[in-house]
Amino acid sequence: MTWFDAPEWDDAVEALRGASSVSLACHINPDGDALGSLLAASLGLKQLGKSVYPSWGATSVEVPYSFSFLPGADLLVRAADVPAEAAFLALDCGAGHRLGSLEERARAAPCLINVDHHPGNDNFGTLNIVVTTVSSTAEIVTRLLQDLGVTIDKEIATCLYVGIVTDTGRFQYANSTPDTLRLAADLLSFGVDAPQIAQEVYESSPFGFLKLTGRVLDRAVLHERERFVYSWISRKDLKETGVAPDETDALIDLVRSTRAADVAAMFKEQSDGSWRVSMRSKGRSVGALARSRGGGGHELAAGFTAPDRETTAAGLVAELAAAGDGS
């Protein structure tokens, strides 16, 4: 069947059905969703008899301790040696820029199939699936592997329980709808450790991370008449504390916590001396302001990367004023 309203469904599925080999990648960077859909869609078509190198285009092809325990992580592969010749399934990427560096052979591949649930994604697919009214990726590829045939079971459900479990915020976001709360009821049938898998995402930080938390919370600035509080990471600090970069994506729901903020930021120094931002909003649109940086994401939760720090803080405050007084 023809999940999602999504025109192109049946030819992914027969693509896939098809293939001997498929190239797997979720965007660089990933998060628990980008690695739940990855590695629940490589053990689902390794079920199947096919070959899989799941990956991503980054140097190291590490995954975040918080995810450590996630199955399927020995099926990993170096960007390297993703094979350009099978059939590619982007996964979890709202443009083709976020596969990195296996963006060009994902584009030489003899079918590119693009599977995402970020508004504003550019189609980048040969065929494309990308339903925005879901909560995760996580989602669509349940029903994908459904539809293949594959038989759902413990550790496919663990890591697809993952990607909707933390791309909904623990179920707390508007993208938490009835049918994303029956499928992740569904998925804790098949055993799934959700006490588990709490402890290990959300409660697994290690020591440094409360000095780091302090540093960030005190420095944090406010600005009341835009509603708008930010913070930032430098790479000065992880170095101080012992905290890994992909250990530091919850300090951003501390620094929105405040009643007095509609939107906040977060700041990170990358190693090139750039700055990652990551936005969160409890109300007010923050995926075009993201988007307009180059960046991308969801109305309610989005990034960007900028060159600047308080250059682009400024900016933001100054368009966040603007747009409330137009409102």
Contents of the next structure:
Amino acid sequence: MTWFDAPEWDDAVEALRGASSVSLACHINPDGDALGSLLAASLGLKQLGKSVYPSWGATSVEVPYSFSFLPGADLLVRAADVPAEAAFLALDCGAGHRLGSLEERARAAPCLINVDHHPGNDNFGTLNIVVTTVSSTAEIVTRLLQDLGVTIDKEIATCLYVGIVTDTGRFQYANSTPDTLRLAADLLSFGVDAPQIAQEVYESSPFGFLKLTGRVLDRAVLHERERFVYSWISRKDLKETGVAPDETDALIDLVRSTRAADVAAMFKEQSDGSWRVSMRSKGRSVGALARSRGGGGHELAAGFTAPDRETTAAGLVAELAAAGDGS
Ligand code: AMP
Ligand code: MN
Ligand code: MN
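Now the other one: the form predicted in complex with adenosine monophosphate (AMP), given that the block above is the form predicted on its own.
Shown next: the complete complex, the earlier chain at its head.
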């Protein structure tokens, strides 16, 4: 059966069914959807008797603290140990480069299945299951596992639910459709502990996160006319507050919460001195802004990397001003 109008669905199911070992990777700096999809797919394929090698293309595959409760994390292997000769399943990667150091190996695999929901996905797979109408890659993985005959259990359902909850911003964004909510409800019926997950994901920050939040909110800059708000997190902030870089994702949601702005950005200084920029919008598109700067994402949530904070912020202000309200 073909789901979601993905023409290569049956071929992808066949390829996975026929594979005795599967390498799996999500995007670098993984979020809840990337990790949930990766671990759910790994647990499901393992249940079918396949050898699985889940990872992502970074030097360390340490799961961020707020996702460390996810079942299946014990299956993770180092990127260097991901075999190239196995079928390769890429999850939640809007472009090949999101595989990081695993991109080359993925492209060399006999079969590269690209399962994703980002608009503008560059179809880097040999088989591409790109469905932009769903909330999360986890939604697609759910259907994929069902078609493969995997018995969804509490562990798999937990991973899938986390993918959906996080990518819908706890079911509050426009991508949370009736189908999404029905699927989430089905997953709960497998015994998923939703309140426990909410605590693990959203209420497990270190104390220093409160101090970091104070800094970030205090220095937020508002461009009233452009209805644009932004702030930043430096490496010094992280060092002084004791917060890990992967524990800062929630801050953009606080900055965007002012009614004075429609577009929000968070600049995060990287170890090489460059800045990862997260953008969020309440309506006008930020996908193009990110894509034209070498990044990507969705229309209302996108990101890119830039060498310099101040020049980049000024460039964004100018572009938002030029685009006016109609973009
Ligand atoms: P983030 O702000 O990191 O949560 O990312 C928001 C969205 O943009 C997610 O869908 C990411 O996958 C995507 N994204 C973030 N950074 C990049 C990048 N450098 N290149 C492509 N997509 C990105
Ligand atoms: Mn993601
Ligand atoms: Mn996603």
